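Next up: just one chain, as structure tokens, the form predicted alone.
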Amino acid sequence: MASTTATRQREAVDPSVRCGQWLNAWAPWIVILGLGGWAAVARTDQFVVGIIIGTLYALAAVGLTMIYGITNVPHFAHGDSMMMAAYLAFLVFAGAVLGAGDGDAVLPINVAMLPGATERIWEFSFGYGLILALVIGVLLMIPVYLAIDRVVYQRLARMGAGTAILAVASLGVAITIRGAMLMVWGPTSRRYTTGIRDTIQIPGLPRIVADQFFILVVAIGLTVAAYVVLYRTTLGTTMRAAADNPDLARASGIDTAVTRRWTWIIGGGLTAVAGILLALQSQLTPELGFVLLLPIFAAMILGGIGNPFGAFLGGLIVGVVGEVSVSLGIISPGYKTGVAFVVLIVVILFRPRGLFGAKA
């Protein structure tokens, strides 16, 4: 005990120790803010695109960090479940599934058949039909999340499975979801809308596609809503209590089973929206889910596991770093995800628990 006290006293007065502590605390922020400011000025177009892509990563990372932080499930099927939600919205909107011949088999009832459902809203490439399909797609995906948790994760947890077993099981869930998408919709890429997309001019910024503005607004709005739920409501208090100490939460009268279900509903809902918005930004393909998984996990770890605000900021960083690094001509677009992991490694060398130091 005496030696420990002496060590702490020596660290308190040793300038080199204090300098190291200051460096660990502030160096990542200085680098991030410095490079971010440079990118915003020198690579404005790529910076804006990175922010838009980053909000999609961020929204999915917020859902993932809630699920992992509260239920302790490393949900490696996160990316594939995003694409499943996107395909369910596509099914609701277009009613199309893989046909026996060269074309799709179209269901007799779909949202696009409603009067005026495909007429464009403002400068967007879509009408109210796609917004309705988005909502229905999310509602259809939530029972899937609850079923996966109940049938797979909770069952394994009752059997005493550890984190490694849950991770392997989640990979099996991911492969199952991907296989189901391939069986129903095939490997061919699909889009919600076709044709030329209109752009808009926001004062002080380069022109962006109108759909991207919609994506940005929805992603930020849902993230703010998730923050309010977690930190300004009774439900959020119980969720955070269950995440910090499940046994104490149960002893305090908190129904952790209900809290767990709400975690999957909210976290899964955010993830489902992110998948649908990503499909609106690019295209639908079953293999995209695994590609998404890496930057989403990088965003979650970068911000700090269990911290929604940190996950959102981590998603923005991953998105901007990827787009700007490609614009420099140093790497090809296929390697931009790798650059994000380089940033992740550098940050956790200084701050092992992420930028916001949430629980490991």
Given for the second form:
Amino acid sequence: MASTTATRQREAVDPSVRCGQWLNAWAPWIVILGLGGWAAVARTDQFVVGIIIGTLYALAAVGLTMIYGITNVPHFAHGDSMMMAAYLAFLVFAGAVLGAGDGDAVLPINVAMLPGATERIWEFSFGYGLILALVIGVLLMIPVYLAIDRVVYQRLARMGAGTAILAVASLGVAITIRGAMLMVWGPTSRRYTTGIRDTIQIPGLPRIVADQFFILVVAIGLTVAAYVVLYRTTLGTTMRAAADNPDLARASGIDTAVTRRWTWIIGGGLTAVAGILLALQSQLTPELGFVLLLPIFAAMILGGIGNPFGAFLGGLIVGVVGEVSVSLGIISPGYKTGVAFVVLIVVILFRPRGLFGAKA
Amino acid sequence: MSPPPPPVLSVSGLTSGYGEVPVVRDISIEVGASEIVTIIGPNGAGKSTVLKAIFGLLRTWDGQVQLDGTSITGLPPERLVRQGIGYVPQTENIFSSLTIRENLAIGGFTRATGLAERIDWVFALFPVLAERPNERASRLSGGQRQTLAIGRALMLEPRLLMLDEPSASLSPIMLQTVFENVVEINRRGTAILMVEQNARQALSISHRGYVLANGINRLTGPAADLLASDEVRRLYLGE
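Could you switch over to the form predicted in complex with the partner chain, since the one displayed so far is the form predicted alone?
Entire complex below, previous chain first.
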């Protein structure tokens, strides 16, 4: 009986309202799949490059959206912390820092000195040394995140600081990190590997650089792992609960300090990996961080703040839109990031909560 | 005659508030092991403040709070939950982006053993929740949300359940259901401390009541006496 009543009520709803609800639920998917499908067919090369860049934005945006959702810190130091992780990995790998004179001082211990560490694996431009440096770099970066949170953000939050104050403080952290990196490594760009980058042919795809394939696999793998942790483990459920309703989380016995720490470990770890992979894809400069900040924030807002899946998709969209729009020849490559913002503005105009945001 | 059992909750001389201004002063409340106790009073009397102070969401400025004879004054909520107090806030009392099952799992996660059994137990108590356990809580109706909120707080089988205006913004029928649930939970052995606007209905299911006005304790007594009292009827029941 109850179900018949429910059906009748549903039938009584104004058709235009129902149409609106339907559009609200499916329109984002239709637009994404439509444009994405077109780009994949018409601009295959740029589409694939966009996806690769996009997975890196996505990885960092997943970290950003977790941090913002759970700790309420709009982390403007996110891009610069990625850059710092990349430099830490560089330090572990090559052991080089700016010397007293013109050249670099090379530390006596580095991973590249290990036997066979730089022998190329498969078609990649790097050996196991770089993978080791990536892992150690991330492990070094996590305590940095925890320290920054404890010294800056937690202290301000205890003093009753709101989002605006935390945002400005994180901007200060960003500038501090950039200054420190400039002091230690100087303004010149650096590379993990200098050799020729081989391309590979994967059936059905255009030729891509082998390193990019590595980036793609690692980024997607880590995003899936983050999804599993967030949605299939008790730790993840407590993290989502703390993001949803911090007071009720405490009233349920969740130690929000522990949850917060894990957020920085997981979210910060993902971000650090993204930074190192991006430096592998292009090169390492102290300016890397600021360039990244805007697309990552765009990706997070596009997907709906606090939604890791939305952030991942947002990252892919920002990456693909940037690459494909440049290939159309209408705009110059310098405006790549700007295009992502046009998309962001259009989406926010119609859906203020982002594509997959839970609340307005 | 055997001596009466010690109270589950004993509050004496509690003073608390926000910022610099005390909202409640010198409040004393007792809740017996098998009792339903209701705090009534006009808007702004400080009813919810009392619950928040007991539960450690507000700092206790002065006074003592004891649970089963042990001092719990000033303990944070995450500790009190483990000691056997369940608390249901008036608003935002569910995790709306989590599923019904996840809401219950979070409610009981501090004790991992028997979690599945306790979820089933809450489902048996509130069959409406068992209909769609993987539905997001944001899709529930007002009454279902309130049921889920109470179910979440029951997941650790608390000795004392504190409810902040459980009937707020519910239809009369749902209000009836929520109060029936409260009686049923109490019958199964959980003491209840409840704050209510719907003074008459709340008192009618309660053993005792406290009347708060301007942050101080005005009247105390068996619920039936309060319902019959001319002063209460005139001031708080609108007669």
